[in-house]
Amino acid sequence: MHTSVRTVIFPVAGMGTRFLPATKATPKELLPVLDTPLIQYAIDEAQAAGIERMVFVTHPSKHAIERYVMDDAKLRSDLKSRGKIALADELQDAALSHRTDDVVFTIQDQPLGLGHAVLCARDHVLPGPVAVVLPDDLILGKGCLGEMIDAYGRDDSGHLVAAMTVAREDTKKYGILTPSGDNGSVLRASGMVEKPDPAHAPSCEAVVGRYILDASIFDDLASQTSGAGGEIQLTDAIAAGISRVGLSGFRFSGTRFDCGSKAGMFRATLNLAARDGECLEVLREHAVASHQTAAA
């Protein structure tokens, strides 16, 4: 049995080019799918699951992610004053407190890649395994990060990763697994390739982001030689201990959406507004509108 995992990792230093000009203001992590910035769903996900410590990878520049995700008291006066307390107490709800919860803030100065960040919180994570969530890859239905801490305990791979099927020519897109047994919703890894081109990829099993991962991850990151775009890579790192640790991914529930993208932000938006009953309605009236233009 693994020791329980403890912490997980936000990192949340990338610029967010896709999005820009939007993201010159206001950092990709607080965008919102319909009225809730990515940013929540990630801290609700790992609340869920029962982590211990959340350490937030960030830029010197993204100085409004920290506002965002802590209690603001003043704002809460402000409202209450004014006799938003309904709204005053919803914010405090959805924010994190230095009083009553384990959070760190720490810094990636340098665009060197999903790896470096991870390596960069290394000195603030708690013993045993960690947690790696990568806010734009929203995952709704039942928490995904909870099913894979679940299965962690079950299983005796030291590294775990999320995965889901894509399309061959989509291989190119991700990291993807060389399988070597399947038990269902566990998946056994020999291998990881990052972004293979689909012609020579080993299988069709993408990895997404959600990762746990066995200690050892930080002391081969920090050996690791900078891999595709000269950035050092998690997949390298993690492909580096496969001999030692094991490597399995698991296939989750819900539902992801590439919210790195643009459409796959819509398609969140959409799928979310889909189930709010005045979205609900909107959607219908564009439905007929788009019927009669098409019509016409």
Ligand code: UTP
Contents of the next structure:
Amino acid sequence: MHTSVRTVIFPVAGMGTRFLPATKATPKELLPVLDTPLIQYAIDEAQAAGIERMVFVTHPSKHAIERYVMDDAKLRSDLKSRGKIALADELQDAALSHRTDDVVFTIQDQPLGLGHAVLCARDHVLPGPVAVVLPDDLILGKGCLGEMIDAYGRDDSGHLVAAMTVAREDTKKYGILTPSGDNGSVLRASGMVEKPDPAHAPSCEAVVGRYILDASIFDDLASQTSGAGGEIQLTDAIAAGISRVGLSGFRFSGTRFDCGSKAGMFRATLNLAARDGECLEVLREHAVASHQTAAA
Ligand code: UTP
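Show the same protein again, this time as the form predicted in complex with the named molecule rather than the form predicted on its own.
Following is the full complex, with the preceding chain placed first.
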């Protein structure tokens, strides 16, 4: 049995409706936090975690993601011919290449839900458990996926999902765990429900966009009947496998930002701006100006 996590799936085929009109022409995953697109943070996190293969599940209208992710030799040569050697080298360092990286792009023709997107990756994953990273959940700090893979290798198997405590009124925005035991950073769970009403939520332990899933997830996804809008939910397939493979939540150490929403994206931008010399100056000017306006 293969227990090491060798593949990451990036589901990037969604419509990004909460970010319209920005996402009319630009995929949500290419929206930048400061100067770096969301997908780049996700790729960096997966590489730091030692992942071998990256599978991008994308949509025909989102070809820009592949153009961004992969090396562009023509652009580099144009930059070099204009003397911009360092910039060309920087782009090459950040980009993936089929010569040196194990990268697959596959298509989800219709946005039939996160579960369906993960199922679209089935024929392209390496044996063993798979990681799923949602690029619009930005987690800053120590690499969350790396922490999860360490924990999975130490004492876990089955499904392991990133978990964080949320306010009770927010349970309706997340998949929520039914905890059955606590072992420090790993929380055993006997169930998981999608977006429960706060009054009926089994806990305030919310699942966010990092998963390590037992390979049986693909059978459980394939046997799901689609729900409203024809969507296949990842949560339902995870729940279907709990009695067989088990489920745990992992309390990661970093800070998570919901960059699928305007406010979350703004919070992430402010957080990174406060660490950037040029932007920190702007934040300070803004704070002074706001203070003066409030005092006037
Ligand atoms: P979201 O539900 O946050 O993304 O999915 P969305 O549907 O694109 O955004 P809104 O809600 O309409 O604003 C989380 C991740 O799953 C992918 C998205 O691209 C995003 O990276 N996804 C979602 C798919 O790949 N396929 C889907 O059918 C749905």
